[in-house]
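To begin, one chain is listed below as structure tokens, in the form predicted on its own.
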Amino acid sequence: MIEFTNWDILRNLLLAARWTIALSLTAFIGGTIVGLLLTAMRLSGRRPLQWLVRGYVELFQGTPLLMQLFLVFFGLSLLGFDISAWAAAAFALTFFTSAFLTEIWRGCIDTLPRGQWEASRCLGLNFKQTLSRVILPQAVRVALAPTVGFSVQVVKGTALASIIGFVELTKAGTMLNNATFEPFKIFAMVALIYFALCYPLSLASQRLEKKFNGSR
């Protein structure tokens, strides 16, 4: 058994946490970009696009993230694409994140009175002008808190990337446990690091929600 001091364990976990943060940011930024596109398609009023977005959302919300990681990593390999664990995890988490963000934003837009769409139409504004000048400025305020809150799920979802061999915080904890045979101490440290990453996001989401409710 290899001897590790507490500092050695913590240092290695913190180094691995960098990859957890990097994967979370990649998935959240990618999911935001894809989610914005899907939301615009869903609001376009064109039935084929709406059905396509609905199918996409149902697919990624209705299947476990673990299965999505397996399908991207092993499925693309079977098709002849040489994909790394990092790329597979980034793609799978981006798809997963975009599906949930699309649904969050759709719900936030639906909370706005329908009369605003009709009033904008009466004023001669087209769909793009109505969306950018009337709907989005209000919807952003409504969507900010749940969007930040969902980022917590993205951070925790990165733990599943360890299944396909990507060395992030959870995988590093497992490797250190195999070397030291001290599961309670190591996974307690892992849990505390996850808490340190997620708690500020949860707190920010709660404050944004209170601020929005107060201004409303």
The other form holds:
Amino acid sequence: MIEFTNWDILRNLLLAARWTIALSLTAFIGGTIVGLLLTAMRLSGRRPLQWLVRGYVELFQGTPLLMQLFLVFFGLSLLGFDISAWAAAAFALTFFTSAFLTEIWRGCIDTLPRGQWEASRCLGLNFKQTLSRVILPQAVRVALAPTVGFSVQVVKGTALASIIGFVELTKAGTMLNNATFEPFKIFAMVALIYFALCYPLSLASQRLEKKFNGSR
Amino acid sequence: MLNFSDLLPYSDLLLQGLWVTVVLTFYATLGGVAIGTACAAGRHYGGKVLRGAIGSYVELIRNTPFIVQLFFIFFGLPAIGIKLSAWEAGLLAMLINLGAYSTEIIRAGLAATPKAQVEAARVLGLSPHQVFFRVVLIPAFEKIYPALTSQCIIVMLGSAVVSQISVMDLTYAANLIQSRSFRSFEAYLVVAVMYLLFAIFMRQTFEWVGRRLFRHRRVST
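The form predicted together with its partner chain is what I want next, because the block you gave corresponds to the form predicted on its own; please supply it.
Below: every chain and molecule of the assembly, starting with the one above.
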């Protein structure tokens, strides 16, 4: 049996954490893009599009992320795509993230008084101008804190990619545990690395919340 | 291409799995909210040490994945002599997880109670016990009830992960069925729909309970 020193374990976990970060960034950026598209569809004022967005959000908020991962992983291979665990996790997490961000942003846009839309219309601004010059600059300030706060959920969500066999921090932890039989130490280390990734984001979110809610 | 009829022989397995998920969720919701209420009260009224301890617990749980907490409890704790069955470990992880989140939610509700309201109640001669339960806690719950509902549903959905330590929940049933019937996509689709329906059912149950619980009061926020 190979001997693992504490440093070996930590080094391997940190190397695997790079994949956790990569997957988190991919999902968050992808989720932001899809979320923006969904938000635009919701604001377009067309009923069928709004229902579609509503159904999408309900679907992804009402089912476990683990099921979404399984469905993407097995569903795409059923359709004949040879999909890697990385791609499946990236897709599933992107959908998951976009649904939650759309819902968060809906709340932020809806807190703005409806009168602002009407006032802009009276001033002769069209839909695009109203959105980009009046609504978004205000909504972004409100949305920043909860969006950063949600990024913590994305980082934590990537841990589930370990279940479909993608080697990131959690999977590396279980693999090292199988080799060393020191679960207490290894899972404590894994938890601390996640904490080191997530806690700064949580703090940033709290700070943004204070900053922008004070000025409103 | 899709074939759901192969799943029919396994309907009992699915229902058993659903039952395990329902029972886990029931205990976790009651216990988790109880832990959250106690910790929120401790964080609101307690001394510096207690506040610090509860704060660390909340932040530690909220900033680590549920699956790692679960593995730590199930695989890690036996190393220091605490042996739990898979079911106990799963429930404990859910309790600790929901406890931390609901602490934060309930604390926000407690903090939103106007000071004057507490003083007025005291002046009217209510005992500290009555003041806490009737003037502070129940109105606080009414304010944060929607957030608490969502969090309980999130924990229920998160419980899918306990299948990884072989708790025979709904996801475990799906895994079993797909390994026997090779209808993986169909099995997960059916189970996903079952989770969705259960989430909707939970939301409605919470609303129903909320209507009874807050029947005699309307706090304008």
